[in-house]
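Below, in structure tokens: the form predicted on its own, a single chain.
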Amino acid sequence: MTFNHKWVWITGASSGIGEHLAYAFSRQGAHLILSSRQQPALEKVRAACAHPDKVEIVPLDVADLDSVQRTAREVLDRYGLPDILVNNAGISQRALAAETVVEVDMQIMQVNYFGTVALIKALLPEMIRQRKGHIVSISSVMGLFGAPWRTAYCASKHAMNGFHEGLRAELHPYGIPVTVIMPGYVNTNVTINALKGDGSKHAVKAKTTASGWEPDYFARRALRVIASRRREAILAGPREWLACTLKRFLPGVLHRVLNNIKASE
């Protein structure tokens, strides 16, 4: 499958995985709709794309569910139904559950889960009517197992995986594929922007994140998954794959490993 002339809407496109997905799609000639809260950063991403003339900027805060509805309507009216929706907006966490105020848990769920669900549901009636579209959501290997210092983040990704599994079955009669991509460590600012227990930024890049896949490499691998319309894909290094395997076959061993994880990892 080629993405030339396809319309692709990417949320969380101002940095990290979303930014590099934009570059990868643009290299293949796609028309892009880029969204995040940071319009100046989106403008920089557009300028760095292979075809900036085929990139539209649509600011969006996915945590504002009313804004999600309005923005989706504007996109449909202005550009029509995107061929591919990439739900990438998200925020992580680095704090013990006992030291995290519930408002932080709610914020992480609002961005990672409810924002994604709201945007999908805003486009879903038109997708079903046209029997067209491809829903792609960036989850995490943390949606397959839980880890300390990330309880709210893990919860949001578990919820995302469950929602998409059910949605995939519902959309099968309409020929609308649902793809969930679960990254492991990718060298982005995700841990720098992660929330501490009081809601402030962690402001430290974890060593595991810094040594993870480069985001451009991840994006190129992700496009192959999207092109093949796979249901799920774990895009991760050996360490994360081992954790997923242990969770499935030797969960007791994995739990002993998780007991020793620190916030800096």
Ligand SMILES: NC(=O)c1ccc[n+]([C@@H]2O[C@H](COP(=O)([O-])OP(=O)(O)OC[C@H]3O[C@@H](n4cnc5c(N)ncnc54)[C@H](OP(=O)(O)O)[C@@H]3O)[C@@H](O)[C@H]2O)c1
Second form
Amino acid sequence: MTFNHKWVWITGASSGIGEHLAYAFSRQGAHLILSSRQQPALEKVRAACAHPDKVEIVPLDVADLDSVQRTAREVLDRYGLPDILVNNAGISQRALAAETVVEVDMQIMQVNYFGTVALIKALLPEMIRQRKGHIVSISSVMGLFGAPWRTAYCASKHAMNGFHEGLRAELHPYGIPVTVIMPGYVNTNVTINALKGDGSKHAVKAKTTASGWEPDYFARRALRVIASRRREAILAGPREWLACTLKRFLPGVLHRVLNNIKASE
Ligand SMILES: NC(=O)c1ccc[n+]([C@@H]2O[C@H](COP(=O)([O-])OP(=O)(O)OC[C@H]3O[C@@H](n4cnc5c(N)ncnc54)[C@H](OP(=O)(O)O)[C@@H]3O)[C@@H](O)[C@H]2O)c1
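Now show the form predicted together with the ligand, given that the preceding structure was the form predicted on its own.
Once more the chain from above appears, this time first in line as the rest of the complex follows.
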């Protein structure tokens, strides 16, 4: 088993993709550190893992940058440097840019981008010192092209992709791999938890999300990517692959499609 006895720290592990990554790693015998803001939800995930005795709960709000620093220190002191850090915590958006107050743009950047960057930076000195570790970040196909109703989300995922591309080259001399996984639609609560323009929850599951990959299937595929230490992987169905391909080769056609996207998608 590839991940047997490996230590894996997963953020956003209380729900959806992070939760199912936890189950998939646990089935392979990994030690887990599960983080998110909701401790009771993390406890439920631990109980459902194949090896609950190998799961530690470390509550963390990645938007609170001081707490990220403090929590990383505690994790290093208590468990040592994790073999794999999975930056998965994230929030989406369902609102037009014109209707989104800038504080919401900042909140989305804070969680998706700065929270990820802060946690990586909190572990980096130890990773470099030990020449050990593997950074895995869950971005999105929205890191490759922009779409309406989620401008801040697209911006945060583009920012993530750029950061990781530069970081990968910086960490190459130390043999520390950086893997960016870009999901398409996955059937989670992501659009229910997405923010509206005033910062309240969208509270609706989009049809596209509901018809996306099941999170367990996504997690199994993601573990294969992580095991092979690939630089990047788009894990998505044919619709999202088509959009990525059009963006690259026929961007005008993609933009005609994007012009017609509705809030419910
Ligand atoms: N589902 C999709 O279609 C899809 C597509 C592309 C990319 N993604 C990406 O996949 C990742 C996981 O999303 P999901 O689909 O699994 O959505 P989800 O079910 O809403 O899960 C989001 C997770 O992020 C955590 N989180 C949110 N804000 C946080 C904060 N400030 N600090 C710590 N944790 C926080 C949540 O935990 P708490 O509420 O307990 O804090 C939850 O565990 C996100 O980065 C998302 O952008 C999802």
